[in-house]
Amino acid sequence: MMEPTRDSRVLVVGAGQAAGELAGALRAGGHEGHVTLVGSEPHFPYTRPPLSKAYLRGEVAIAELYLRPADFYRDHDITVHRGVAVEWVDLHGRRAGCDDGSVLDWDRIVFATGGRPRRVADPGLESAGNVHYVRTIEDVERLRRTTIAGSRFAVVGGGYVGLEVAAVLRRLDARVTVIEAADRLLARVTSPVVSEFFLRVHTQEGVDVRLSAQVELFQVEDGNVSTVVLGDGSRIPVDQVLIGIGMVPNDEVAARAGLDVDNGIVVDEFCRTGTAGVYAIGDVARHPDPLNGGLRRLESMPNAAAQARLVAEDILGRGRPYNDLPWFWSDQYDVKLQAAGSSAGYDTVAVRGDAMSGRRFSVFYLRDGVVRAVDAICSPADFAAGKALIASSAVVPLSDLQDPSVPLRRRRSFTSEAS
C-alpha cells in the first residue's frame, strides 16, 4: 500500500454513481490534492436505478437524477471531463491517455467505469431503428420517444431491467410480450417462489409471458424489427424491441494497462488491484465475498455508493476491509422488492406471509440452519429485521420466520452462528 497523502493527485476513470460518491467523500474526507473524473457520456454523475423506473415514466427531470449539481464540482475543485473516454493507462509512468489526446497525470487512480449492456449477437439488430437497451440517459430517452400507448413491444430477459421496463410500459398502456429463455423469471438471482410471484403479477398486469422461449430470428423490415420468432415456430409482431440480457463489465482499458481482469477488474478486499495506489470500485470490480468466500462482482447502486466511501478512506489513510452486506431494491407495477444477503447455496427456505395471492410476504433463505438472505416483497419492517439476522448469522426457528405473528425483532430467541 502507498503511504496516504492529502495532495496526491487522484484521477477516476468514469463518471458515474461511484465515480461521483468517491469524489464527494474525498473532499468531505479533507482530500486536498487534484480530484479528476473522466466520463464518455456527456453528464455529471448521476444515479441509474431511476432509469427504468420513475425516469422512463416521466416524473423525474434530469437534474434530479445527478448526485450533485454542477456548482459543487467547481465549488470543490473537481475537474470533470464529460464526454471523454481514457483510452489507455501506463501503471509504471502514472499516466493516461484520453481519446481528445490529451495525457493526464496521476498518483492514484481508481477504475469506475461501470458496464454496459450485453448485445445480442445479430448483425442485423445494430441498425434496426426499433431496438433498444437501457443503461444511460439517452437509452431511455430514445424509449420514451417512441409512441408507447398501444404499441407491441416484446421485452427479450426476464431479469429485473427487463422486468422493471415491461411494468412502466404497461403502466403506459403498451402491449408487452416477456421473452425468458430459463423455465422461470430471475432464475439467476432468487428462489422459485419468488419467480412465481412476479410470474403471477406480471400476467396479472396483461403481460405475455413467454418461458423456455429461445429467439430463433429478429425479422428486420424496412430497417426495424417486425417479427420476433421463437424457437418453437410461434411468431410475435412488435413495434418496438428491449433488450435486457445482462450487463458486461467495461474492463478493457484495466487489461489493456496488465491488470488482473476476470469478469472484472479483481480487486482485494480494501478495493485494491495487484499494483500499488490502483483500486476498482462499483459494477466493474470483482471483489472478495466475505458471505461465501471467493470473488463476488455486484451490480448495485448500495455497493458502488458503500466501495467509494471505502476507498476515499483508503486514499485518506483510514481504510477498512470491505465487509458491507450487499442489498438491492426493485419496483415494478406496486410492488417493492427489497433484497439482502446472498441467497448463494441456500439449503432451505422460509415464506412469511401469503405468497400465493396477495402482495405482500417475504422469503428468508437459510444455509445449515443460518439466515443468508432476505427478499421482501412490500414488508419494509421484514427487510430491516432480515438485515440484521444476516448480520448477526442468526440461527431462528423456521417456524418463528414463517409466522407473520412472531415479530422478528424479538431476537431473545434467537442465537448466532458464533455462540
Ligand SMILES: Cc1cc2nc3c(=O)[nH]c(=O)nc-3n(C[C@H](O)[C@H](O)[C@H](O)COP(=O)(O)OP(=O)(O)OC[C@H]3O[C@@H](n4cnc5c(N)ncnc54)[C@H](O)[C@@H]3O)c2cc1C
Contents of the next structure:
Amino acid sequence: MMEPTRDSRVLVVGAGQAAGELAGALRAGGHEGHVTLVGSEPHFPYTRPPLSKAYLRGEVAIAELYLRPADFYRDHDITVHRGVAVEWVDLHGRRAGCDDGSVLDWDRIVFATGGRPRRVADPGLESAGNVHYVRTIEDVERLRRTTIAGSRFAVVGGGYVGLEVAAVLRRLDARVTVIEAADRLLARVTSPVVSEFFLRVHTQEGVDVRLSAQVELFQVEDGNVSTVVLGDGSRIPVDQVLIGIGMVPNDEVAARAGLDVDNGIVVDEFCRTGTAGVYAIGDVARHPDPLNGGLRRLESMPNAAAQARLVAEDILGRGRPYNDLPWFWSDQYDVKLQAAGSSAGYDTVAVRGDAMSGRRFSVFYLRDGVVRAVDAICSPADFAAGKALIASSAVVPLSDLQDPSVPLRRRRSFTSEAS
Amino acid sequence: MARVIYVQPDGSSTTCAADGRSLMKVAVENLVPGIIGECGGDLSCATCHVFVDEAWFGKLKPRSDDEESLLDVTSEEPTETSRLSCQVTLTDDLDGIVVHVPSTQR
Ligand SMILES: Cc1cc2nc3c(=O)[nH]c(=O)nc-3n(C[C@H](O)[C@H](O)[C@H](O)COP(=O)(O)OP(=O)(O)OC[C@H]3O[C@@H](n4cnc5c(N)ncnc54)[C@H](O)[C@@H]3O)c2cc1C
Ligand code: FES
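Could you switch over to the form predicted in complex with this ligand, since the one displayed so far is the form predicted alone?
Below: every chain and molecule of the assembly, starting with the one above.
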C-alpha cells in the first residue's frame, strides 16, 4: 500500500451522493491535496431519495436536493467538473481521460459511479415519448411536466422506487396500475408479511396492483405507449409508463481499466480494489458482507455516505473495516418504513402489533434466536430497539418481541408534559 | 442572514451564517462535526439531534408528532430541549441561536 500523504491528489469518478460525501469528509478530516470530482450529470452532488418523494410531490425546491451549495466547493478548493464523463482510467500511469478531451492525473482514485435504471429490452420503448425512469433530477422534471391528475399511469415494477412513485401519483390524483412480475410486492427486499401490508395499503389507496404479471407487449401508437398487454391477455390502456425494475451498476469504466468487476466493482472491507490507491464506494461497490459472508452490493444513501467517510479516513491513513449496520427507509402515503440489518436466512419472524389492519407494526427477523433484522412501520422506537438488538446479538424472548406492551428499550421521557 | 452557534461537547464552538435552511443543512455545509443527517432531512435517521440552548428553545415552533416519535431513536438520550436539527429552519428571528451537539449520533 502506498504511504498516505496529506497532499495526494484524489480523483473521484462520479459526483453523486457518495462522491459529495467523500469530498466533504476529506476536507473535514484535514486532507490538503487536490480533490476533483468528475460527474456526468450537469449538477453538483445531490441526494436522490426525495426524487420519488417530496420532490416529485412538488414540496421541496431543487436547491434543497443539493448536498451543499456551489460556494462550498469553491471555498474548500474542491473542483467539480459537471456534465463530464470519465471514459478511461489508466491504473498504472495514474491518469484518467474524460469525454471533453481532458486528461487528469491522480494519486488516489475513487469510483463513485452509482448505477442507472435497468431498461426494458424493447427497441420500441426506447423511442416512446411517454416512458419514464426515475434516477435523476431531469427524469423527475420530465415526469412532472406531464399531466398527472386524471391520467392513467402504469408503473412497471413493485420495488421501493416504483411504489413510492405510485404513492405520489395517487396523491396527485393519477390513476395507477402497478405491474409486478413476482407473486408479491418488494419480493427481493422484504418478507411476505411486509409485502402483504404494502399490497393492502396500495389497494386501499386506490392502486390497481397486478401480481405475477408479465408484460407481453408495450403497444406503441403515434410514438407513445398506448396499451400495456399482459401475459394473461389483459390490456391496460395508459397515458404514461414508469419503469422501476431496478438498477444496473455503472462499472464499465472500471472493468475496462482492468479492475475486478462482478455486478459492481469488487472491493475489500476497506472499499479498496485490488490495485493500491484505487477505491469504489456507494451503489457501485460490491463489498464483503460482514453479516452473512460473501459479497453484497447495497443501494442506499446511508451505505453511500458511510463508505464515503470510510474511504476519506483510509486516504487520511486512519482506515477501518466497514461493518456499519445497513439500514434504509421508504415513505409511501402516510407510511414510513425503516428497515435495518439483513434478513437473509432468517428462521423465525416475530410480528409486533397488528399487521393485518392499521398502519403501525414491526417485524423482527431472527436466526438461531438472535435478532438479525427489523422492518418497522411507523414505529421508530421499534426501529431503534431493533438496531440495538441486532448490534448486540442479544437473545430476546420471542414473546417480548411479539407483545407491544413489553418495552424493548427503556428511555426517560424527553417531553415536559409526559415526565 | 441569521447566525447559529454550534457548541461541541468539549466546549468549542462554530458560528455559521445562513438563512432559510435547516440547522442540519447549515451544519453539513459548514463541516460542523457531530451532525450527520444520514437521511438528508427526511425524518428517518435521527442523526441530526441537537440540544437547543434553554434560552432559545421556547422561540422555536413546536415539534411535530413525527419528530417527537423519532427523537426516541437518537443515540444520546434526548432532553426537554432536544430537537432534530433538520426540522428547525434558521430564520431571522433566530439570529444567534445556540445549539449543543451531542457526543454521539449513531
Ligand atoms: C428515486 C430514488 C429513491 C431513493 N430513495 C432512497 C431512500 O429512501 N433511502 C435510501 O437510503 N436510498 C434511496 N435511494 C438510493 C440512493 O439514492 C443511492 O443509494 C445513492 O444515490 C447512491 O449514491 P452513489 O453516489 O453511489 O450513486 P449516485 O448517486 O447514482 O451517483 C453516481 C453518479 O456518478 C455519475 N457517473 C457514472 N459514471 C460516470 C463516469 N464514467 N464519469 C463521470 N460520472 C459518472 C452518475 O451520472 C451519477 O451522477 C433512492 C434512489 C432513487 C433513484
Ligand atoms: S437528518 Fe435524518 S432525521 Fe434529521
